[in-house]
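The chain below stands alone and is given in structure tokens; this is the form predicted on its own.
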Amino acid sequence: MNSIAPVPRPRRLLSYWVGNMQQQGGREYQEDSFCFINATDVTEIRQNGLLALLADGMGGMEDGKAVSEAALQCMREEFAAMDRSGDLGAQLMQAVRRTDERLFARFMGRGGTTLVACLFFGEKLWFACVGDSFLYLSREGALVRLNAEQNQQHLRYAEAIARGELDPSPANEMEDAARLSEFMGSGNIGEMDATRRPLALQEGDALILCSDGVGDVLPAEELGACLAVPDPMQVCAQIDTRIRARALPAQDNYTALVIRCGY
């Protein structure tokens, strides 16, 4: 009698649960923008991926809100045109560069924004970042920052390392240490912090994208504590509660996106 081989069960694929929070701090205008693409459509995520975007318009320049919104619209169009069978890391970086050029053509360098772009596809993460917004990964109880701030402090320290000088203190003591060295809308991004190889995701991972109104206020250990609750919207509520409790007189606008991975 011939035996019938059991039909293998299809491999489970990661799902993503998302949450978001945005509040106006002590600023006159809200210049942060954010969006998710395909967050509620499992089929679209499987076929085309999930895109999470955060842009913090630069208040010291013109049209911060308009630039941050335009950056997200350009990135949405770039995302729709990507070849999913190609090198997604290279395509994401090119999408950011083309977006920067389009912003410069529209605003003529008078406005700028930061950008964090995260692409989830095939249980992997690609990201590209410009400016000083934050990207964190929580895995197995540890919260680590995945990107580096592109400001004068980090630029000068990188230059010092290239000269063989490893003391970070001169760069830390600069008067304009926090001034951005790269931003979207300049028309000529020199460097961006981006993945050349994707990061393999696993069950239990969580990502936090946040503007500096969050990242400069709450240290990593506090953000990690917020992740103790499972629901991403509850995580965002915890972040909001902690920022409000500080009641900083010069609180910047603040935005956070949370993506939790699981089966």
Contents of the next structure:
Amino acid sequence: MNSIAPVPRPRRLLSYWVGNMQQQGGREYQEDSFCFINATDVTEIRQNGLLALLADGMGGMEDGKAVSEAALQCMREEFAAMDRSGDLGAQLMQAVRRTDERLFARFMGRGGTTLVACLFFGEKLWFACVGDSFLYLSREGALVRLNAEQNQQHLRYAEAIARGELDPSPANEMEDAARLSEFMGSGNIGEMDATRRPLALQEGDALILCSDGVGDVLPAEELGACLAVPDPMQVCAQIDTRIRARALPAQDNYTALVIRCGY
Amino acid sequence: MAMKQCPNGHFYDDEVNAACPYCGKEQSIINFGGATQAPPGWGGGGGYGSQTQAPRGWPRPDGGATQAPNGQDGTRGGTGGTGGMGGYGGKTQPPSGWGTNQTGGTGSYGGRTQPPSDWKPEKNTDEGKTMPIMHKDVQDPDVGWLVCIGGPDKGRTYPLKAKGNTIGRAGSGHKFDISLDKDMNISRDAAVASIGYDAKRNSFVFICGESSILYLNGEVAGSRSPLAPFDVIEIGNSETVLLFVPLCGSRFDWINGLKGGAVR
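Could you give the coordinates for the form predicted in complex with its partner chain, as opposed to the form predicted on its own above?
Every component of the complex follows; first up is the chain already shown.
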């Protein structure tokens, strides 16, 4: 009696389609940095995951570009060393803290950067964010911001809420509201916006990582409208076009990374 | 039509740009360490069948030659001047020359790369730039001191401010908060260490740089060590011995004043 055991069909895994865009705007230097790791290698994505990184070097301090580049390099090393069978959320947070300390050891607090790190593994997303860069999720037509900024405004508003004052306008209108309360390179990150549990990704999800040069200029509705075209590179080009149309004289460096999930 | 990923993890259309438009010369080429090498060409993204197209508005090289991306290349002019920066958080005041190092203007483009024609950089402004919280209106009082009790700088006293205080030997282009000028055994290239004042916890932390081995009370110091009053710091093979004398601590800090007695 020879029975043929049913061969289990290999389950299709979500694949990722990525695009990126970076421009200098009206600044003297380009201080944003970004990178994708493993974005084109299906086997690597399955075994080790996909990492998308965005760092916005602080133009108001020394050598923002060197710091944002160094942050990416440290994060890549951390990513390569992660234990994929362990708790990736905790490891990602650890990686960010270690990167911060290494940046402080190297730049001695004279420069800093923001960081958005997105780790895609096994159809799930973990992220960790420091500073005021943006992470958006588009799902079923709605664009939702996943992270909070760590700046003066949020700090003051949190204090106001603790005092029982729920009106956000004093915090929004204060001088230096946009100054960062936490940044990579301070050597002592207190607050970080990160996932303890992963976000389960679905077909059709799209993620946008962008620096404040994009996020502060384009409202979420406009960013969402850019996602109408399928190709992430085209999405990025649309974002670029819309920012150029604004022609702001002091346009910040702007960088966007788009990741689409699908089969 | 082919999307290409450069070794630094950026995607670009190699029919529009001969080289990655996002990699400036100042960017270091990062070694992927073997395991995460990106394969050449696009197409690993699975069953996504759409044609990848060159995005509109992409910087096109004139005459087919490789063009440096918009000002990403070598625009590192005009950074001289304010060496004493280092402030973040706490009560740190930015140095008086703060913000004046942006006066390079068009000269700082070095004639090689130009910003987009429709944008002109604003001179002399930090408007909109990403900055940490700094408090301008307070004085910058000392929170402690380092006293040199051995070596060529013996007898000198160095104030510690409420920030990361770097220790090193000043050279061309480098300036440190605590500069051990006479000690020839200390590298001029980088800070050997830093002493940070943590205003939240009202404590001090000693952070080693990467250039020298440091000793704290005779033991090899870890990368970050808390500092206690009268801790002794020695630097590598030099003769310099520094004594840590805090002002802020359990008895006093600048926010709450003296414990157990009002400060007038």
